[in-house]
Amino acid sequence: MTTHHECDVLIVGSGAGGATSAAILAEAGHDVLIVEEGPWVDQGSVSPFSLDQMDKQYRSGGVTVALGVPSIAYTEGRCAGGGTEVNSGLYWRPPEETLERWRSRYSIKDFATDDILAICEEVEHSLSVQPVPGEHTAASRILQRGADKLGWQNGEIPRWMTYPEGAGATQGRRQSMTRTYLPRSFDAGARILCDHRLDKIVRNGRRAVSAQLTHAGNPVTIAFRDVIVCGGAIQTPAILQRAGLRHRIGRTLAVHPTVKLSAKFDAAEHGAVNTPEDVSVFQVKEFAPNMSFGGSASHPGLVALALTDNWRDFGKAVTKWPELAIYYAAITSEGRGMVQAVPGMRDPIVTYRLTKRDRDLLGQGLARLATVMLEADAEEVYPAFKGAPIVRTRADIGDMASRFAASKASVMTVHLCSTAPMGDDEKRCATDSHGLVHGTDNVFVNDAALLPEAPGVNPQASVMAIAIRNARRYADQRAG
């Protein structure tokens, strides 16, 4: 038996876009209903970065690939609130210089820098965005440490969290869009359908007039004015193609590819440097926007997983977990990807190619992330890509320079955007300049797909305050 719905404004997916999208227009009195294929999964109830959290919150368990030499893993929220349940909390806002390049290239209307930039405040302010009070866990000491001596720019990254009196870096509590715009959508009359998954959306024309949905194996129908897609940077794209629209839809795909060590510090100097619940809240931008450095989850099975390219050689220091600590290096990418639903197949098909530019980088990056352990008094560093070297010493880093290559690294990323690119040139943009989809009335997309190209540092702000300034404007012209 089929279940009938009828709204407003269709909202799919509830990460960074979709829920602060029905917070504004709930807010303005649309009826908006929320369709998430993942679980609600209240917070505290699986233990952060842990590989129970990625098996209940990630898409196919954090376990996704974009083909290509090297592949690039990657990872998907894939749960009420999206990749803010999952993900560090970090909060960076777009850089000023990369907001006003956007708008330029991309004919980008009504994107004055001034007035995102007064989103992210209001942003901020709703998220608790705030630096760790008191003491910070050794992983983030440990890498201001190292760019310390090295003489490097590094700093603190606020994050929305919210700290209990007197409380350490650890007890923060994330405020995901579970705990902030979701429950502000459902206070002005918001619903939200959870464990619905949205195989198609229908259309007539230029309009989409219903979706169809599984539920528990059933099928479920929903009748809307409006549709907005917030499924991420690969699920938007994919929805879009089996709804017929393809013009420069998934054909951009940008992230920031990543490459990892972990590195052994001495236990009766250091103690513990590993915290399996957190991550480090230091980044290094020395050599920004082409490259940074940063604290990754060190759970002790992702610090397994971390050894594994050569775990004959490192395959020992798993015992240690408590002394290790994983760190990455992140690029700015020149190379481009494509997404691409297919017809019988459940999710679509992801590529991406790195150019030399990029996997000359990403090499680069390494071994100066290495150099940052070596300074912090690491023991040993174990790269993450096939027949690494341990390295203990300088020389060693030259040993590895020499031996790496990026189609032997485990390439990773969580950073995805761009997939259907926001302006006016139609040539270069999927949507207009406020996320309406070329040659369509009435489907919007408002998430991370919309970013022209990946900015250079954690996107979720960006894609937050895009999101609330396209719902506005949506809200102004359909109360007029």
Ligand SMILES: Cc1cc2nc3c(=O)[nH]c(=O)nc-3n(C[C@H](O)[C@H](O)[C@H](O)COP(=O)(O)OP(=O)(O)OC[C@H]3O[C@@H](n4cnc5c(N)ncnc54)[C@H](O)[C@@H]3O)c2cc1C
Contents of the next structure:
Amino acid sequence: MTTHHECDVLIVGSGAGGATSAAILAEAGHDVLIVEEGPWVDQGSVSPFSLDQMDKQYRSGGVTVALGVPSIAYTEGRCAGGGTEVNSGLYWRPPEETLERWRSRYSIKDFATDDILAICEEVEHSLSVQPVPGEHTAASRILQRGADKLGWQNGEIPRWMTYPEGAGATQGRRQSMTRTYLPRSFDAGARILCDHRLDKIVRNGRRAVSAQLTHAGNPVTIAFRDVIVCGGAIQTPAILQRAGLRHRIGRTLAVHPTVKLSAKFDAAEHGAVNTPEDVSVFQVKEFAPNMSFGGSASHPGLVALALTDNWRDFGKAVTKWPELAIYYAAITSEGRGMVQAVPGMRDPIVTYRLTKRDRDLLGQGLARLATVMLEADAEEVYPAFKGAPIVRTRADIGDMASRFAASKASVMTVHLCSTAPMGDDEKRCATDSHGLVHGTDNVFVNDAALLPEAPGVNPQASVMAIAIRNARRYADQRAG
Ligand SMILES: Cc1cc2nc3c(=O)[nH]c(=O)nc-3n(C[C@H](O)[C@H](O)[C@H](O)COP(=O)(O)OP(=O)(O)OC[C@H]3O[C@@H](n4cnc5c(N)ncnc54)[C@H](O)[C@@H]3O)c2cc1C
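Mind giving me the form predicted in complex with the named molecule, seeing as the form predicted on its own was just shown?
Full complex below, order starting with the chain above.
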């Protein structure tokens, strides 16, 4: 039997873009219904950064890949709150020069840097963005120590966390969307349907009129006045394409590709350096924006994965996992990818092409990151690419660099953007300057897909600030 719902504004997806849109619009008096494909999972009911979390809160258990040479593994949150529930919580405002470049290159109207930064300030308050009040994890101190010895710029990145007074890094409570903007939207009357996957938006010419969904195998329909698609940078273009919307949609996927290594430290001197339930809050920015270094989730299962590229030589290290932590080198990429919905397939096909400059930067990044680890007193470093040597000395780094090829590396990303870029330049952009899809009267995008390029820093604040700006504009123009 088909279940039917009605609303003024249908919001697809409850992540950084969807939850903020819902709060602003519900508070402005609109009748808001959010549909979320994934389940509601209370923060704290699964262990952060664990394989259990990947199983419950990630799309396809976190095993998704953009095809290319090399292919790039990517992960998306799939639960109430989307990526904000599972991510590292590291907060960066969008850089001013990035905002200015986007405004001029993509002809984005009403996009004053000061206005965006004022919204960022508001977000910082709403999410309790702050540094760790107490002790840092060993993984954080390693990155800081190594970079300091080299004289490379590094620092602590504040997070959206609350802490008991003076508490250490692992005692924070992540201020994700299920704790902040979603409850705020419910207080203002918004409703959410979890475990509801939107399959198709039905259009009549320029107007979208209804949505077809599936819930527990049963059909659901929703009639609405306007629809705001916030499924994230991979799902949003696929949803739009299934609705027959294709202009500049899904053709400019931008990511921050990363390569990884595991580093082992002497237990007698450093104790256990692995903190499975947390990541480093330090980043090395000496070579930013082209290249940044940080800490990755280092749960024992992920340590095993990070050693698989050269298991024959590296595999025995897995039994020493408490002495190992994983780090990444991320780059800004010139390359671009495609997202294509394919009839009959649940997930879109995703491809990504790294340029030669991107591939070279990944190699340089890994070499510099290994240098940081040696300076921080790593005994052994295990770079994640096929045929990599164990790095114990500076001389080994030269050997490693000569053996590296991006095509042999386990490249991955968690920062996905730009598949429906916004701006009034119709040649470059899928939506207008405020997220209305070109060629439609009532289909909006309001998530990471709108970012014209990957911002060069962790993107959630950029996603939220732009989504809040656009939602306010919508509320100003349409009476609730
Ligand atoms: C592991 C990880 C670590 C990260 N670390 C950081 C960090 O430290 N700092 C930072 O700034 N950023 C980080 N990010 C990135 C950040 O989480 C994203 O930029 C942000 O969540 C994007 O917001 P969004 O609204 O575009 O999409 P999401 O937050 O991904 O939300 C999209 C939601 O839409 C739902 N959805 C999709 N399709 C459908 C459909 N058909 N029907 C119904 N619902 C649907 C999904 O289930 C999902 O819940 C990280 C991401 C990951 C995955």
